[in-house]
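Here's a solo chain for you in structure tokens, the form predicted on its own.
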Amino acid sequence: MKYSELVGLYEYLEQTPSRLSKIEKIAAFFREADAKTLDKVVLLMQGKVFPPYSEKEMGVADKLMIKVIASSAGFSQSEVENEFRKTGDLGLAVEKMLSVKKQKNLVNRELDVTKVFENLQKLASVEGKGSQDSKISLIKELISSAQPKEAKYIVRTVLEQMRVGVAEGVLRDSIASAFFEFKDQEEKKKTISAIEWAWFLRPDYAEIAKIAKEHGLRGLEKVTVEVGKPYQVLLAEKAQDLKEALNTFERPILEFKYDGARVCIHKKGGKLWFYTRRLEDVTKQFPDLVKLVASGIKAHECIIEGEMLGTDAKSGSPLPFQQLSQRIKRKYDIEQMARTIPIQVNLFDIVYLDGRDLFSETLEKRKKLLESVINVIPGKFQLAEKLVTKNIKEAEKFYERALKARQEGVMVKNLDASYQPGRRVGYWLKVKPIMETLDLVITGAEWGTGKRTSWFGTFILSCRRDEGFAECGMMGTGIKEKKSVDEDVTFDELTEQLKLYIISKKGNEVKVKPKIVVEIAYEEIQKSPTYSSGFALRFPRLLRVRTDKSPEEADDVGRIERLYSQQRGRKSAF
């Protein structure tokens, strides 16, 4: 398949606001793609060349791309930088510069999708001495052969700035429309559910599209969780209070809601893999967990879920999640970090055991199976604290005990419920003592003044809406100038993180890729014509950076609407 054909699709998607029109166009494109190219097309449609759970990254920043464009288009780096400042988009910059290119190639080879895909994948494996020159060469080879519009999208793909409005829901529905015909809405709903279920278990729409094309509905229905590969975990909903949570289920079980990180432990004989809820492979970061699993799990093959806490090396008391998060992202001095911040693992579910997935089993049955395969190592590798009760007074005592243990609150779960990967379905409810917070994404910032001139001083917060993000406030409090405790987040730290994701600059303002999720407290939600969400947070403040959440898991505008309607007894207008 010619890359120019894919570029034509990109252009259509970028100019088309209609979701249904996008789905129709993508579906037609998927139908025409051959089996060998389809998976590449699906990934490139998302601006990726690796599955979402892959650790591999192309690792090219704006600065290096400016060098590539200058070299490919025959301009100086300062000329490229000037064009970048005008457009705020290196894709548009390269398109314009190639249109008036100073150097003409004698041979202009037509690019195909496979060549573009393979060159971009190679970027991730380039390391060590001379790696920068090798990366420049790989990208330059593509840009030198590309038409201006093709170069625009190559650059955007490398920088993860595609902006064509193709989110997971659009891909799901496009696969359904491409490879299936429906007699009625019920059949369509069933097919979409099968695609989504397969994706929950194998979270890569490139793989799911290939299965749908080659094996149809039966192929999708045969997809199972695979030991060693991550899946989308079941998520909890928030309850108003403990009483509401307890009354939701006939047979509730309460567990501590630990202030830690969700971990999915995959074991196959002597092989182990550890994944976070964001599908990150953290096996290398936790050699101490490898030792605990070797002693603590009796099963030959299983997938077990738990919450991993950081603990004080001397006292053994729990540490805030922010300190444990230092280990999750760690690439160096891993053994030293394991000694500095040891872990405790509290296990609460099992979804696979010796060749059989357990999603359709009740939580009660899964709990019994979990208990049967665990050798408890007290204080290190143990079953989560739990209580089976319908009695509110007993539940309140358990809740207080969780808070005294310096945990976040409690989970209230339905013992009769199955396991639904990838969804908040009301099977699990969480109860926390603090006000309803919001998990939002930082999409912009402004440079500070006075002693904060070298840092971003205020940050634009956005919630999810449709396939993108909508602004809902500006935050400047809750961030520290200096750390007083390890979990403090400083202006300097947040600035350095955001610098990696700057898309454009204008005066003292920058726009950034929606990459960093933050938990926000606020005094009130107000209606606002100023922000694109239609709402504004009054006095928002940072509670913590949510390294355990992806932007796709941030709160949406619907949740802000619901919280707004609940304030001061307002009746919902939505």
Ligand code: AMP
Contents of the next structure:
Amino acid sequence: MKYSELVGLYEYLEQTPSRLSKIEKIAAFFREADAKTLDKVVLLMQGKVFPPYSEKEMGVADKLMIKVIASSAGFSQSEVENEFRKTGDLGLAVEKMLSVKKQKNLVNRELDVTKVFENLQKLASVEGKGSQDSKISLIKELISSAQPKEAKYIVRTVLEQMRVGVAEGVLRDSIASAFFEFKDQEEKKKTISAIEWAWFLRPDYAEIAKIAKEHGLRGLEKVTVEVGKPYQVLLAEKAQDLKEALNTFERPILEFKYDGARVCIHKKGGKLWFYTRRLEDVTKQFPDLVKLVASGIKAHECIIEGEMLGTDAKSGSPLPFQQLSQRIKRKYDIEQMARTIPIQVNLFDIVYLDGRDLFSETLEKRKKLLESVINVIPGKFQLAEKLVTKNIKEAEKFYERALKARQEGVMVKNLDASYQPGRRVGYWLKVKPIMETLDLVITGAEWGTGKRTSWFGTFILSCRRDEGFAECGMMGTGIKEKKSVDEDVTFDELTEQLKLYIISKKGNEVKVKPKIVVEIAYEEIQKSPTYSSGFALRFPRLLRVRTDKSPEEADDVGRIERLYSQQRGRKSAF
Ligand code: AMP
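Could you switch over to the form predicted together with adenosine monophosphate, since the one displayed so far is the form predicted on its own?
Now the full complex is given, and it begins with the chain already shown.
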């Protein structure tokens, strides 16, 4: 398949707002792709050349790309930089520069999808000395035979700045209409949920599209977890309060909601893999967990889930999530880090045991199986604290105990429910204290992607500090695409207002004058070296624009600091 055909599709998608038209076009495209190219096309459409969960990266930054563009198109680096400054997008820059280039391409070879895909994949495997040169020549080979529009998308793919924005739901529905026919809506729904189910268990639409094309519905229904490959975990919903959560289920079980990171432990004989909830492979980062599993798991083959905490090396008491997150990101001195911040794992579920997946089993049964395969290593590798009760007084005590132990709150789970991968179904309910809101000022923004390209999609939040402002988070939630009630704040409204205050532009980002005050809800305050205030809000969400407040009346860093120190071990909120 020619790469220009894929570029035609990108262009169409970029210009077409209608979801249905997008799906039709993509489906036709998928049908045309042969078995060998289909998976490549599905990945490239998402601006990727590896499955979403892969750790591999092309590792090319703007600076290197400027060099490549200059040398492939016969311009100086400063000419490319100039164009980049004007457009804020190296993809557009290369397109424009190639279009006006007087000296036509000497190489007259048509690019095909496989060639582009393979060269881009190779970028991830070049390492060490001379790797820059190898990367340059891999991209140069493509750009020097590319038409201007092709070059635009190659550059954007390499920089991971594809703006076409094919949402996961669109891909799913496109696979459905490409490879299946439906008698009625009912059958369509069934097919779509089979595709989605398969994708929860193998979160890579390239693989799912191939299965759909080659083996149909039967093939999709046969997809199950594979030990060693990540799947999408069951998610929790929020409960109003403990009482509501208890009343939701006939037979609830309460567990500590630990302030750590979810870990899925895959074991196949002596082989181990650890995945986070975001499907990152963190096996290398946790050699200490390898040791714990060796004596802590009796089963030959299994996948179990738990929450991993960092602990104080001396006292063994749990530390806030932030400490552990340093270990998750760590690429070097791993053994040293394992000694500085030892871990504790609190296990709460099992989804696979010796050849059989357990998704359709009840939580009660899964808990029993989990207990049967674990050798508890106290304080290190243990079962999550739990309590089976319907009694509110007992539940409140348990909740207090979780907060006193410096954990987030409790999970209330339905003992009779199965395990639904990837879903935020109401089988698990989280109960945690609500944080007070903050009034902050917007001091910057980033342009959105996909159908939000003409709006700012992310906003930089700042609090007052001394005479100025200091950043404390990035927010993209709580803002609406369309108004459904008067109070809703839309991307369009915020964008129009902020445009008036732009001070500077850099790439995708703008800085704005501190004018707009917003009321922000969030889940937690963390210490952060990334933001100039030294604090970061976790999951900030816009509640409303405070037109009644001036930036001088926004909250200051002192209030954030106070809330930060209050948030641990707080009294329950009911
Ligand atoms: P949230 O991130 O607030 O949606 O809450 C869900 C997350 O809580 C899960 O993904 C786990 O990482 C974490 N968690 C902590 N303790 C538990 C527990 N006992 N059961 C399930 N999830 C837990």
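Positions refer to the first chain, counted from 1. Superpose the two forms; the largest set of C-alphas matching within 1.5 Å is the rigid core. Because the structure is a prediction, the values reported are computed rather than measured.
In the core-superposed comparison between these two forms, Leu500 has its Cα shifted by at least 2 Å. Core-superposed comparison between these two forms: the Cα of Ser528 travels 2 Å or more. Comparing the forms between these two forms on their rigid core, the Cα displacement of Glu509 reaches 2 Å or more.
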